[in-house]
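Form predicted alone, single chain, as structure tokens, below.
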Amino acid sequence: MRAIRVQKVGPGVAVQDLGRTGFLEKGLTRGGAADRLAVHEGAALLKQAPACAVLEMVGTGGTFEATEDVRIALTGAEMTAQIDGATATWNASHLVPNGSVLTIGPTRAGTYGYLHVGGGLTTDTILGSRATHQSCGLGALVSAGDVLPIGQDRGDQSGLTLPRDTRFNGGTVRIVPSMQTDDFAPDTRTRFEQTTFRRDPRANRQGIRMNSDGEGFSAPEALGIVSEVIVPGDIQITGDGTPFVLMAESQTTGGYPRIGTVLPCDLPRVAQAPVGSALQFQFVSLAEGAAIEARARAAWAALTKSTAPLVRDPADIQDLLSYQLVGGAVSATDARLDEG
């Protein structure tokens, strides 16, 4: 069986997809990665469907063993990395061999770390998506001894990377305006605009909290609101006036008023912001948004064109004296040249 055996892994780590859909009413979300665009990234890396499963990773991974040759993609959060020892480029594709092993851990930069491999994971389908789900107890972390099964991987070719993008470092998150952001006086929205909001390390895949300085936000009069559909990428505002935003595993209604919700495409951005990182966040209409998320989505659509070869560090390759590195010179005094 085609497979990644688990030697060691770190707290948290699981199998992910882009979520099971059609569930909202039955009081479950979508789930799935935290960070979708790095998943598209992995598939361009392998030039595979991003409906493939994937291993998603926060703050360390752990270490794996292939059974069989297997091209794998390392996408998200950068962390370390290394097969047998040697190590490997973060947002690039490569080949495990048979046997080889594959550490990877701690983060550099970023939360969410990802491993795709060639052909995605094959774990159980639980309605319709491997995701674990850890709020709704759907699938399980992944631990020491568990045994990974992969799908037929359907190309062969690795060795390719993509531009590192800017996500990983906070920076500013466009929003759309929500069911009661007209209940927030219009000077309050402006000083939420202006505010520079740094993670809180309270999160997890249900929601994130933003602090700031000073006096916290209200909407008096969307006290009595009662709960109502909620998404992820709503801003909810506690009674304490703090900021959530929602994320992937966020529960499917809510009574705090939402003074905006976050563009799809920019949730990747907060979920990845370390804990301490600035975050701003910039009000555009509706329409401005919808084209916003188009182009976003057509860029993700079309990661496979941005991909190319992975040129190594001569730093990075232990090996470095075993491979020619100067070929085709030749002698401009032989006399050979001389002849004819």
Given for the second form:
Amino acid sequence: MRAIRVQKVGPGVAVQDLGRTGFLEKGLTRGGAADRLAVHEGAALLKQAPACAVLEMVGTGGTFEATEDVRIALTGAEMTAQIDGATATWNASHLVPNGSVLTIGPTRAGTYGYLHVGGGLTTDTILGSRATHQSCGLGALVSAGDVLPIGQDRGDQSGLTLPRDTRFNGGTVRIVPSMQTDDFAPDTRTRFEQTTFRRDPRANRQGIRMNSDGEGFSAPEALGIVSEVIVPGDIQITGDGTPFVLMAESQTTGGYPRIGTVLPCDLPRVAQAPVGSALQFQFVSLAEGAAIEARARAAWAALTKSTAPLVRDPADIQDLLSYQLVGGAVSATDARLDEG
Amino acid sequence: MRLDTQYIPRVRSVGLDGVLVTFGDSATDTANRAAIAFRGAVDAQNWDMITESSSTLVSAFFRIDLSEHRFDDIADRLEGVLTTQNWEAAPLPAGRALWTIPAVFGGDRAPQLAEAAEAAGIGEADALRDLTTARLRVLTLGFAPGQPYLGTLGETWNIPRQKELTPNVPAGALVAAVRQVCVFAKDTPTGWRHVGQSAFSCFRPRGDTPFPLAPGDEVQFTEITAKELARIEAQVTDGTGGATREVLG
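If the one shown is the form predicted alone, what is the structure of the form predicted together with its partner chain?
Starting with the chain above, the whole complex follows.
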């Protein structure tokens, strides 16, 4: 059987995909990978569909053995990785030959790292998805001794990389007004935008608590509202005025008011923010948010075009003579280098 | 209902994920009926843009990708449907079921019955009578998969949540607050009071009917002994917990 055998594994490693939709009316949220962009990046590196199931890793990965030649891609939070002891570049695809051992972890930047395999993981489907939904008891965390089956790989290319994204150290996150935004006074909303939050260690796949100095962000009617539908990215303000960004495994309904909703394309930045990193929220109008999201969606779909060979062998470069090999040199002390 | 208190339904966006139509600002029976009926009516029109829908206590939600579809256009279209009838007077959906669920009330298995009765200002015997004679309706499924919010108990049961959370109440528990009873889908910390215990499984992911209940279904609890519950837990393995289902005509 095409598979990866799990020799050792970290405590939060689980099979994920893009989640299950269609069960909101039954009280089951979509779930799926915390960083959906990372899933698309892995799919682009392996030139396969983003629907393929992957391993999501938090903090540390594990030791995995390939039972056949397997293509892999590593995306999301940067972790250390070795194939038979040789360093494997993160944010790139590699070949793990039959019998070779892949070692992943610990995390160096970000929160959620992803291991993708050519052909995708083909663990059991429950309710139309392979996504582990821990809070609802669907699927189980990966444990040592597990043998994770892999589907047929229709590709053969490896050694590709993607430009590193900036989403692993916090930053500015765009939000749209949502159903209860108007329940918050205008100066509360302004103060919310001007506040620098820090990701609390109390964070999981259900929600992430945002800490800040100064007073909370309560709405006057907060305790009297009826429970309403929750979507991923909703920023719920609890009774003491603390914001929580709701993530893939949130409940389907909640009684605390929402001050706004993170754009789906910016949610990976929230998911990946390491503990203590700074995040700011910036309101955009619904129309602006829709336009930003549509552009991001198109960019995610076109990620394959951004892949490049990891190491460019001059023999593979057909137009070598057109390259200006010397004239492009820059000073190593040029301050502009620091701006990249 | 007097006209001057009539709630005008609100159409609002929910992030970029969809549109919410709300029929009340407090959890009333009429608002809940309206939400269920309106959701059913829109679903019956099979709009291409709607990928799924749900009803909550007082609202209908339609998942629509707002980065592809303009909110204003959708809102206009939903407002159009809103004007076609009085949703608060709409009948409940067809194909509803009546569930009879056996449960233990009070004692070690449901230790807060007496406390809940006290909060409601009635005796324990009256509390038991209320909980086992009321025909409750599934107002919505939510929070956890398949988990019903059942209503509506009489005004005396408008008891608040506890100030402190109970760290863990087991799956199958009947908990009460704010004129509602919830049957827990899984072990849960809660501020609601634990008044009964069933072996009814609200979420059966590996079975043919993963989500047995539907909004609009009715539920009646019958009292059994702790010994009988233990027998059901030991012998009934299909998740029904000894409950029966009867289709309402």
